[in-house]
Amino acid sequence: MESRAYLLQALSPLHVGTGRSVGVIDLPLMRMRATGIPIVPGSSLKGVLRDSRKHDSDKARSDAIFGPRREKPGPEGDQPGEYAGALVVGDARLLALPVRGFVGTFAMVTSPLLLALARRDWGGRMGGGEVPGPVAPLAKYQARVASLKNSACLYRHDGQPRVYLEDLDLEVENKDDSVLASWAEVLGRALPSEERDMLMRRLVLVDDETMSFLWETATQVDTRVSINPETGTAAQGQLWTEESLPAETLLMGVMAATRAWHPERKLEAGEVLSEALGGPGTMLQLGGKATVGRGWCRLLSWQSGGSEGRR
């Protein structure tokens, strides 16, 4: 099976939720249970990709890529298909979270764990492409930046650089992290050219413990209410909170494909992936709350930018 890594960049708050909760937040984000890392399930992305092609005249091509649609909902629609779809979409996992800072407005925060998982998605463990190496571990409550000189998020107090993320005051190691710089550079290649230096200037590496605190507490939580149309006031019992990944969040995932099994549409695996990934920066609406502007994302990949995106 051929596979390629992809990036999702949130352009508006992204709410892919579980639909229910017994916690403080009524509509929490979907997360990996054992780690708490926010995810966008592959099924959401695949459904949206398929839907974005519903007006295509070549239905067979779409079916070859995404698989045949069931004819009827419910048990009577459970008929085995004549062929399987060629595309498999993996979950997109958090890669970098924008976190409000006192200096530089916001930082794109990541951690050794998130980069290790991203490295695997790139095939780094197998020596694939030009994947940056693993970053060195960090002490608890420490941070590093790619370049002390170019970072937009640093504040120096008595010569010691620091970053302020929400209410966390973190000491920054007084040296450049060249491996992190390579990550910023290689990840930036997927972004539009005018945004390529964003990561170099804003990427901050924190230890995994701090990161796990941030991915729990630095998400966007909005309180919403329904207005009773008769009275123009808040409707009784209609107050709720919903959690989103903030705009600018980066998530990383993998798509894989076999050659198409459709009896009339012969597509090679590479064609299937190119078709699914679309052109550079394909715009998609993912997750819930679409009608209030949530979930606008760019789907990005390295498919035309060199070997590092292929496995």
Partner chain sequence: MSQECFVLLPRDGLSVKDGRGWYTSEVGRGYSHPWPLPTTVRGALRAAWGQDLMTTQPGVRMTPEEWEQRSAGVKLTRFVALRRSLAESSFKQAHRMWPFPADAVLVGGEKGAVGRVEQLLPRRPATGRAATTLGPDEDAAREGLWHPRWASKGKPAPAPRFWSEAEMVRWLLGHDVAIPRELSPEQRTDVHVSIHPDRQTAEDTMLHSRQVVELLRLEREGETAPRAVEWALGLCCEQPTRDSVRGFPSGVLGLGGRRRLTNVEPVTPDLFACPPEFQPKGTKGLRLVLATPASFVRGWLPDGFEQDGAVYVGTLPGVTGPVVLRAALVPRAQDVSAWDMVKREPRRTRRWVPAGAVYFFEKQRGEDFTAEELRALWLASWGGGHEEALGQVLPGVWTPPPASGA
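Next, give the form predicted on its own, keeping in mind that what was shown is the form predicted in complex with the partner chain.
Keep in mind that what follows is only the chain, not its partners or any molecules around it.
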């Protein structure tokens, strides 16, 4: 089996939710159960990838990658001679969250935990070189940047660099973080060339506790209402709130593949992954609220840099 890490870059607010909730927000985001980290489930991404190929003339190739389409769901749809799809799509987990800042408009905020999980997804290896190492732990309410000189998010007060994220005032360690710079450089390779310095200038590392506070409170929450077609005014009882990941959010996941099991279409694992990931910056629409512009994402990978691993 071969695997390849991928990035999802939100280009508009992204709502992949769990349905109605009894909490403060009516339609919250889907999150990991134990950690609360926002995710996009692999099943959603796989369905969107398959749907994007519904007009392909080569149906056998699509079936070899995603598996045969079933006419009936559940056990009733079992057919003799069926075969498994070759593609495995893992969940995309939050990697860096754009947070409004007092200086530099916004920062891309991450934490040691999120980078450690990303490193694990990569399997510790990236073809052609090692994945950047784990970042050093941070004291509570401290932050670090890749380069004090080049960061767009710093404010100096009495010589002490600080970052202001929403209403948080965080002291920045007065030194460059070379490991964080390596992460910014490696992640930036997946982005379009004109955006590659964004992470080097805006990536801010905060402690895990601060990060968990931000992914709970710095997401986008919109209040929406239905209009009564009879009166043209707000419909009674039709006011709700929905939560989205803001545009520019980065999520990371892993796709894996075996050789295709299709009896007529023989594809190697690398071909399956390349077909699934598409060309550089494949555009997808994920999650709900598509008709109001939500969910536009760019699917990115490190194909040119050789990010494949074998497991």
